[in-house]
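Take a look at this single chain, the form predicted alone, given in structure tokens.
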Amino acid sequence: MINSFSHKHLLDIERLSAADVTSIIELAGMYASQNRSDNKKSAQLAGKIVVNLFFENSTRTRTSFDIAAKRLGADVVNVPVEVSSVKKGETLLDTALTIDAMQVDAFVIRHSEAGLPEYISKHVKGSVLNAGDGTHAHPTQALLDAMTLLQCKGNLKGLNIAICGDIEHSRVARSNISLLNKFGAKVRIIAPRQFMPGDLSKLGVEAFDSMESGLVGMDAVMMLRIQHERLTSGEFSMSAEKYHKQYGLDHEKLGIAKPDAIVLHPCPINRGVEISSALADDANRCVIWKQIENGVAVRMACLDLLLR
């Protein structure tokens, strides 16, 4: 039974209750089945207009939001930021207000500045979906990861999950930690000192600086890439080869975790850095393609609940 959903915007995981998350994932499950059928499209959002405003590079997230909206029957407008009036000096708010005045129904926004989607949401009539803002939040990624974990493990409560890599600069890590804690999972983070979050004490996780100790007893391992675009000069100087040796995941290190442990990754993958090619391509252990498939279904559910 899908509960009522009272939110106008989807900005982060913190504002969602456990019932909200459950409603999204249950509806996403219905859409996942529809997406595997011959008739993938419906008219749930016929007449609605969804605008994608991506100020950061994206393949998976933008494409899956695009496909999600179209499968629900909505019209989609992808604003090419590189040739928009922002390049002429127009503020982001004025850009959003201009589009909002055209009577659109939703904005999907990705931006390098934390809090920008929330700021826009306070000034426009349309719904705002946060597709990633700085190091703050990526709610739909956490939702699709939770859906994938539930499909593979059956429950989140009591699940032992390690998130490994550049935690400090990762909005994916923060949104996942928030959601997993909400459902009673036990979360560990594994990272070199430079990538440990400054607000570690507030996150409710165990912290390890060694893969050998941190992976013991894990049911799932979530790998993160190094967020080079967010690093300051000289912040991290370890070579890719050394990083892979110490913090990259391969079959040997995964052997430290439980025998049936699965591997997740939000992508893009840097093969030979945070994960070996052999493990990334091992469909028995790595569920990346299931995550990507679930991403369309989760974003369909979010759009449906917000707009219908």
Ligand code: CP
Given for the second form:
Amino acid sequence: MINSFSHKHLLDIERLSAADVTSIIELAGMYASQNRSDNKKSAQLAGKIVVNLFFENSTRTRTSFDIAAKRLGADVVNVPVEVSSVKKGETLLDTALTIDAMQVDAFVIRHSEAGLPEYISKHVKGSVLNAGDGTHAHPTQALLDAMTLLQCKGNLKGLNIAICGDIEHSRVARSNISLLNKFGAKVRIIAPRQFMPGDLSKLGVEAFDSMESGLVGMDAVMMLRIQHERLTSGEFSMSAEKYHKQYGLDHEKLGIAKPDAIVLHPCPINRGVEISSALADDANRCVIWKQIENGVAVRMACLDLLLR
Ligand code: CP
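Alternate state requested, the form predicted together with the ligand (shown: the form predicted alone):
Now the complete complex, all chains and molecules, led by this one.
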């Protein structure tokens, strides 16, 4: 039974209630089954147009939003921003208003500036879905991670989960912390000093600076890559080898967590840096392929609930 869903935009996790999150994940569960059947396509969003506006690189989010919209019968326009008139000096708002004037139904926006999707949402008629904005939020990633945790662990309440690595620059960490706190999970972050978030006291998490102490008793471990694109020069100078030794996860360090602990990663992974290649490829412990599959179903649910 899906509760009423009254949002026009999906900008962050904070604006969603626990009931909204549950509605999205329940509907995504239905779509996940449909996506494994012979009849993957439906017509819920026939006649709607979804526009992908990605100003930052993406493989998973962009492709899965594209597939999600098409599976629901919508038409998708991927705006090639590299060859768009943004390069001739047009502002992002003018670009969005231009596309909005073509009577489209939704914008899926990724941008390096925190708050950009919300700013656009205040000016366009279509729905805006945040596909990642700077270090602020990546709501559909947190939703697909929660769906994966529920599939593997059954419940979020009381679940012990460690989020490890470059927390300071991670929108994935912020959206996950917000969602997991809403559902009563016990969240730890493990990071070197340079990657501890400046807003740590507001996050409602326990903080550790070593994997050896932070991983004890964990049901799930979420690894993050170092977000070099957001680092200023000289901000972090540890070699990849040293980082892997101290903060990378391999089977040996995972042994500190509970025996049935699972490993999540939003990807892209950097093998041999934040995660060992052997662990990344161990489908008994590492659930990245489940996360990616759930990404399509969650984005179908979000588009369906926002646009229908
Ligand atoms: N998880 C994630 O956002 O991946 P992409 O950058 O490939 O979209």
